[in-house]
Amino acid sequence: MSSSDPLIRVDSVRKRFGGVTAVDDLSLDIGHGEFFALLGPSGCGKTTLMRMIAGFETPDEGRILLDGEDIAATPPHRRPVNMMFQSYALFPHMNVERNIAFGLERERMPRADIAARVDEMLRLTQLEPLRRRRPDQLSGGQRQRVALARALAKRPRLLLLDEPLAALDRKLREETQFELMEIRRGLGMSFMLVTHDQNEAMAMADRIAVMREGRIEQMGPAREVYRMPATRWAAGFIGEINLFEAIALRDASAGQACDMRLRDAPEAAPISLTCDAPLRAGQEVAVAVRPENLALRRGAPGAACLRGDVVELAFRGDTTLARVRLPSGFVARANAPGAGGESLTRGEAVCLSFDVAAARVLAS
């Protein structure tokens, strides 16, 4: 087996749960010691794609492969994986260290391996002065700590995480998302995290595979999906976005620059993007931009500028989020920086314009 191969192979899985198709012929490849995510709205398959990968479900169709062997046949306690659930799954009668050592004790393991082995992932998750008390005994943060404690103490190839801080509080989830990263860089391990919450995703994963209705609508590092989304459904489920109507005033090839009209920038000079699909004269598409590349000022209007009504502000500490209303009804989203934001006022007539390289075309 090479070291460039992947350690988990997804090869055209489907699954379906009567009428309904889990998921869809999906292909996608985990590699060593890397951090995946699965990201995608609830129903888009990503819990069954990831129960798959451990065991719980069985493919209807296609292969999983681990090191280029098929598993399909092993038993999820057979497998080199092991999945940290949502809910922690913490057993209430037992104290820390039972709970951490449960999994290592049905496998019979010597009991001074056992102690060791507990002590080390005691102090791996900074649990070490907790090691007697009961779940009902800790915190949220300090329970979620030891359930992945518990998932890592079998020193799993594939470690699998079920939305792991959705229960958490936004300052405590952003501390756990960096324990979460050293000790897989620590270990040299992989991860694979299934979340909804595309910030949790952008921040932990090496790359990101966006599901929609049981597909892949998109996967790569995570600054590429959101610098460049590949459909208007990726740009819209990834953060914050402006999809700005326009057409196309020539044909262009895939990779060529080509002419196009903002919707709501009639008068204004024609913009030139680089398309990434064909285009024909006449078709409709979305620019897509990121408010945080949309410049708003007063003033007169410029290439590409929109012209349109400040509606909504809000302050967000270096910046103030303003939306503005354009002629065709559309709300753009601005991020103003600074003490000009501030100095905004709602109903104020604005322009807003973007750097060409800021802006994605898309078609679909």
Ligand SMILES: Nc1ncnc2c1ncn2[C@@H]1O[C@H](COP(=O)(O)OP(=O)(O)OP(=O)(O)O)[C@@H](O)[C@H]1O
The other form holds:
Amino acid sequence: MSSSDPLIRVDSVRKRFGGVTAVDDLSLDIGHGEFFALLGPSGCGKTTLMRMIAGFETPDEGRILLDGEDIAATPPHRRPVNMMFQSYALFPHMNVERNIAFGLERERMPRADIAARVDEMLRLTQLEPLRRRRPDQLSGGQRQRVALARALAKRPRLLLLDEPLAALDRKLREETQFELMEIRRGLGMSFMLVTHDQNEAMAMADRIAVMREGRIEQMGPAREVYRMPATRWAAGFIGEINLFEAIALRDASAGQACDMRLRDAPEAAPISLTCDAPLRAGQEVAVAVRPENLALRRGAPGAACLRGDVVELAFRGDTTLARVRLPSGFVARANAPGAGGESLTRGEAVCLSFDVAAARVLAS
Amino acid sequence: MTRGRGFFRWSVLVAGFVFLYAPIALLVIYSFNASRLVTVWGGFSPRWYIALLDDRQMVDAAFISLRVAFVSALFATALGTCAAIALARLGSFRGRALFAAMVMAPLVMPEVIMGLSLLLLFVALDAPRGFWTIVLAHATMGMCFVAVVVRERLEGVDRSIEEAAMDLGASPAQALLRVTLPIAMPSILAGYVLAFTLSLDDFVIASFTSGPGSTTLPMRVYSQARLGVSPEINAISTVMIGFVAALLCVHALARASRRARD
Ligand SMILES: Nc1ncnc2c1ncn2[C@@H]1O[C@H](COP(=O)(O)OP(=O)(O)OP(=O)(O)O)[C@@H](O)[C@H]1O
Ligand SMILES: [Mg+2]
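Having seen the form predicted alone, could you now give me the structure of the form predicted in complex with the ligand?
Every chain and every other molecule in the complex is listed next, the one we just looked at coming first.
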């Protein structure tokens, strides 16, 4: 082991179930103290990946390294990794307290310390009044909190959380998110979190991986994944985004600026954008712009502007989400700040524009 | 119309229960008959119960039956629980389907065949027939019932709870002792009670596998009844019915109190 090794390294791991490839040649690292979030549609292999790290599935190919050492031969109960199961997997014959204490008792921790740790966990998850109840006497959200408390109690080096907060109401979820971040700061544990809630991933994680069909579609710092999606699919999966069809007007190598024309603004001057991949003249690409970066003006046909009609307006407190139909039939979404949005009406002709710095060219 | 239907349903129910329980009720009533004639009521008397106590053979047979039931149900429960855990928890192993079929086979196999084959086995092994051969035979019969009951329970419980136990640092043995078995315990007890009562009232298999000095109660009752039904047989049967009923009541009460405690 050297200090530069990541806590966990997943190295070209593959896992098949019969004909289904659940995890396909996947590699990733999780650093010491890192908060890593895994996003992806249902069935893309998130749980399978976690189960391999926890030791409940054996990879068909590839290795999993902990501190630089292969842990293939280490059984689950000897791995310094704890998992919160998607199905909670609470012990039905034990009350809340005993469920939480179970892992600590296995470590032969002194009784007084166990009691203190259990109390701390109960406080953290706001379960104190329910400490003597058994799992079948709890609501779904309460069970989820017991599962979280039980996994957290051991303070493992890596905590695997499989959709830990999905059943909680918004307020409790935000509080628990906050608590988790506190714990992580205080104890220096690493977290791997599976969630379907992108805002949760953005709020909590240092790095995000977007999974698709057993592979990683994109991985990087949370903000970067949001601001600079790598593919159309990743762009569509994370947050709301507009993908405008465009055509490259000339060849360009990767990283070079390239002129392109938006299909919905044929008479406007071409815009110049940089792409990560090399482009050929005539190649069809997508220009991705987040709704909040799309400026909306009424009528006035400006220079570089996409003209369309408002088809729908949704007031969202401080902003108004407008859906605007462009000539090609594509419906763009734009956020108009409150004052500008309130006076809009349905059917009105508007003009959309964006700053090229906030746009991203996606070749695939 | 509705009234008619309700009346019809009730009469079917009552007829069914009368059909099932009237003979038993008669047996119990006539066990208190003062008359020696089985079909003539001669007034109430506990005399046959007192006569029973003097019938050494009958009392011995009753104790043999109880001991056989007690011990064979222990074996049946241990083996049946192991089989259930293997079937419900070990996933797929080589020969699993065959194993499952063979564990369940005695449920549908005619008792005569089971008794005969066990007899042939004991003869081939030159094993002296007696208490232990009956125990072995009853354990074989009882274990499949226990396996069915326990497996049913285990399959109703999320598999990942044992994984959770191991994830939290329990070795596979600890996970078994602290999680799997406690969860299965109500069904294990139910399996024991089932194996016990099955052993207690088995006649066919015991007849094949018993030896001199190990006549069980059903065998004794049968051989006496062949000589003519005496009210004494009614009395011993009533005692057996009472015993089994008490056992089931204790089991039900234990379950209820466990529910209430939680
Ligand atoms: N034990 C198994 N046997 C067969 N197929 C399995 C098994 N476990 C998972 N799979 C399959 O592997 C794929 C990935 O499953 P996985 O549970 O990892 O998905 P997931 O990303 O966690 O989905 P979700 O968000 O719905 O929880 C799915 O197609 C699933 O059907
Ligand atoms: Mg999952």
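Everything numeric here is computed off the predicted structure, so don't read it as measured data. Positions refer to the first chain, counted from 1.
The hinge separating the two rigid parts that rotate between these two forms falls at N82, chosen from R227, E245, D24, N82.
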